[in-house]
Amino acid sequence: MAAAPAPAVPAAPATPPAAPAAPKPKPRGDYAMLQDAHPSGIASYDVLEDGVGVLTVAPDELFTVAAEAKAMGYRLLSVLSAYDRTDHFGVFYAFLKVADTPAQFAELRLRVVLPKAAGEPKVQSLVDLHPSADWHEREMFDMYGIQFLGHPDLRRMFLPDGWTGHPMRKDYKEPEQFVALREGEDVVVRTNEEGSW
């Protein structure tokens, strides 16, 4: 009698084939006006979490963009700030377009990014352009570290001349202690002691 064939193994179920990524987003409007532009100068077009579109601008470029897109009406900075990342530093801002009705207002982002292997990041300073900028500038400076070139009065803001480091980069080491002004007297403050200050 001859042996019964052996019953048929299943074949794997195939690995169905990855969906292919969301394409790009493509800039509308004012943005896709300035990356027509400046083709060399702007190196992307994204849209944040909020849904609002961003550019990134090369560091060198940030200045003339912003100045264009001042003339076309974003007038306001409105935001100037920082980030740190793993591997760069982020510089990131928003102009406004102030207007006579809702439907005429508008916000223009902008970003710079600052690869951490270039070195100490530098981005041109816009207090020529927005005199707002100084301030949030400096404070840049102060906690990130970031040198806005030409700012004509870059020094720390809140931090002491003498301060070593930037608080709010990823590599800050807290002092074990520092000395502070209070009362009109010097006062040696502990990090690591509550109630030292």
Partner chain sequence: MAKVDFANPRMPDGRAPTSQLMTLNMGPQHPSTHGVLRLKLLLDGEIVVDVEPVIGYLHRGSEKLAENMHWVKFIPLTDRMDYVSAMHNNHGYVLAVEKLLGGPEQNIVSERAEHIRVFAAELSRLCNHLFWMGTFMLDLGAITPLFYALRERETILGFLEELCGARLTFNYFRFGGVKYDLPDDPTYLPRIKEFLAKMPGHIAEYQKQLRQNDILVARLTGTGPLSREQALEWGITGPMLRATGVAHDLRKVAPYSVYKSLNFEVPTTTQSDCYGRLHVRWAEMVESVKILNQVVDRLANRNLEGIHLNPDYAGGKILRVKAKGEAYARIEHPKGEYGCHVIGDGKQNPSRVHVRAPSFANLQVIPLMARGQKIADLVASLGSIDIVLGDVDR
Contents of the next structure:
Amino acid sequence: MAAAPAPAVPAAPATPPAAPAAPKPKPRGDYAMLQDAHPSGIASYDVLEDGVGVLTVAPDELFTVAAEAKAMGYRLLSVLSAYDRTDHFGVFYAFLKVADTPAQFAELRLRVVLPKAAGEPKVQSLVDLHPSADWHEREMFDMYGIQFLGHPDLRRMFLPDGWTGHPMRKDYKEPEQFVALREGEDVVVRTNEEGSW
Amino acid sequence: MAKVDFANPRMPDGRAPTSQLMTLNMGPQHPSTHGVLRLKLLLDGEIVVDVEPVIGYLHRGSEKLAENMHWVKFIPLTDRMDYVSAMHNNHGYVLAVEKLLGGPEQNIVSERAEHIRVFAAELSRLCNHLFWMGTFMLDLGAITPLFYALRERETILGFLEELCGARLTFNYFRFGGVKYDLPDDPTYLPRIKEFLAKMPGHIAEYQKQLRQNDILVARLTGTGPLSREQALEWGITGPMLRATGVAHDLRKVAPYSVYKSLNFEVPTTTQSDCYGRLHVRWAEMVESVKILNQVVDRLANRNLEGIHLNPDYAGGKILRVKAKGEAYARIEHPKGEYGCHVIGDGKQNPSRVHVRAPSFANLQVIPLMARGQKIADLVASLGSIDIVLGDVDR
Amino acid sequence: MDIQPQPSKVPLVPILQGMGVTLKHFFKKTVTTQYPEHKLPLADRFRGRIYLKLETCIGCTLCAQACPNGSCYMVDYDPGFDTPQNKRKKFPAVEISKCMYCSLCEEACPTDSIRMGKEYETAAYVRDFDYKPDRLSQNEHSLGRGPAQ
Ligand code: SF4
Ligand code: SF4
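Next up, the form predicted together with the partner chain in place of the form predicted on its own?
Now the complete complex, all chains and molecules, led by this one.
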């Protein structure tokens, strides 16, 4: 897949998931710095149930925000996870400051919200910034069908290349299929097609 | 890493190859790939030009399964991911769900249960490193060390069997504590103490066999190099990262459970090759013994308050756990950072469970470590990552 | 703590040292056990195959709900005696070839009727691993095989 220099993502209205009635927590420290630096790219700040904050980033600003975070010292991509809620997909990132002592350690979490109404989910890839995102993004593409724009080799990670659908989506129905694991030209034979055997 | 072009191969520096390159398939049924890993190799004679790992042969869709079962039923499934140190998998998942149930302070677990958890987890870490050492040496062609390693591992598995009734798939941790208290047998902790007293001697014995062995040193020094920059870029964690000189240990820098109150050190080395990694893991075993000694002392003195399992989450109530919200918890698994990202809707089943598996993240660097080296060194590099395919594919 | 791996300067000596360790063990007692002639003692909490107590089971289906892979399920079964606590005569059955010995069924049972025994040699020549309540309720003694102790 050819990498476009500046992948254009349809600017999706970032809708944060149901805001709690309690007063909104204020970002502090590095979170506040990031939010001040990118007022347009960061939609909201929430605190998760485990007490760590998360910034909701617009999908076409993710790369710049992550690059800024990396410049601030968050050099280790700890986790990249995606999820499927009723009206949107989400991609969840956590970056770590690698540290020798507890005082130097810090964690930064980002989240991208991709509404289902905006069509197929698309988000910028972080491979150029964090090469380790490679397999994690491939896994999320495999499981959720999230397109990571700018990924050099977006293939399925676990399932065979000929697989139909993205199984971790909530609306996934297991298709009747037979996938031949042939190198290069994987053949999908549908059992419900006539003469397919 | 960009896809390897097998039809139109290039040398690592972009030149066209001067000699005929060969494509070789290694695995998925190969004894030294630790399971069902497949490596597509591009070879120039015996030198590895490029590698492409192909995984997914053991993919069981645990994360999808988790969405359709009660919260507690996923615990036995985590056992089957990294089956060499299953206690840690339990711990990571349980910790994440407890953050949803008990908030960031996690006050639903008693002090005693936390100590039993650390006790079980550190025994499991010893098991993992022992088994890693044995199989790593097996990869290199040395059979003897495996028997020494398994001798101690069997003893530890015996202790764990007394603790939770199983030797490999423990299913021991529960939300709010652990499944059983320590065994009633009054000799249990003294026997552990006795074993722990002997363990440094055993480690010294392995070192006497292996550390200065000329063949081994020649084989491992300079094999599978990984610079500190590469390790950080590629998201390497655990002993692999510490072998590059970064003392990043989540038990120390982001303490969970009771690790904050325990006294131990984080071994590092700057010799980032297979030989250095062997030393880091040996030193970690010594540190684990140190931690275990402290924990066993505290448990034996009976000055720990509380019960092993919060009664709100015991017995038939395990099925009634309902959690709401989103959390991520990370622990220091013997292989690296093990994390669990959970989302709940306040229902009896999770909406999303994602497991950040250390083997999966660490396996990515194998092309970097293997390029330009011999095939036999590729096997050594692969062994030094410490992968378990159940963890890679989940 | 920084470790400096130090290879030896003198060749061959470390190899001889290593061989010395092996040679020393040549004269020590063996640590392996010759299974199946000899068996290691099992722990008290060992989780082996499942047993059911028909006399106390109340047919509450909690064990079937707690089973992660559906190997434990409820069946209608007449035990041949009066079970006042279980009027609908519903009892669990376990497909033992699917069971992963996780003991969640045992944990969820309010009456301790279903429990993990100590038998672990469940291999058979005939493939009938679907243990119905009659077979599930036979204890070690009536099977003619004691627990390996
Ligand atoms: S031990 Fe586990 S798998 Fe087996 S029947 Fe009980 S709940 Fe099901
Ligand atoms: S065995 Fe226990 S849990 Fe299962 S139906 Fe009987 S009483 Fe209920």
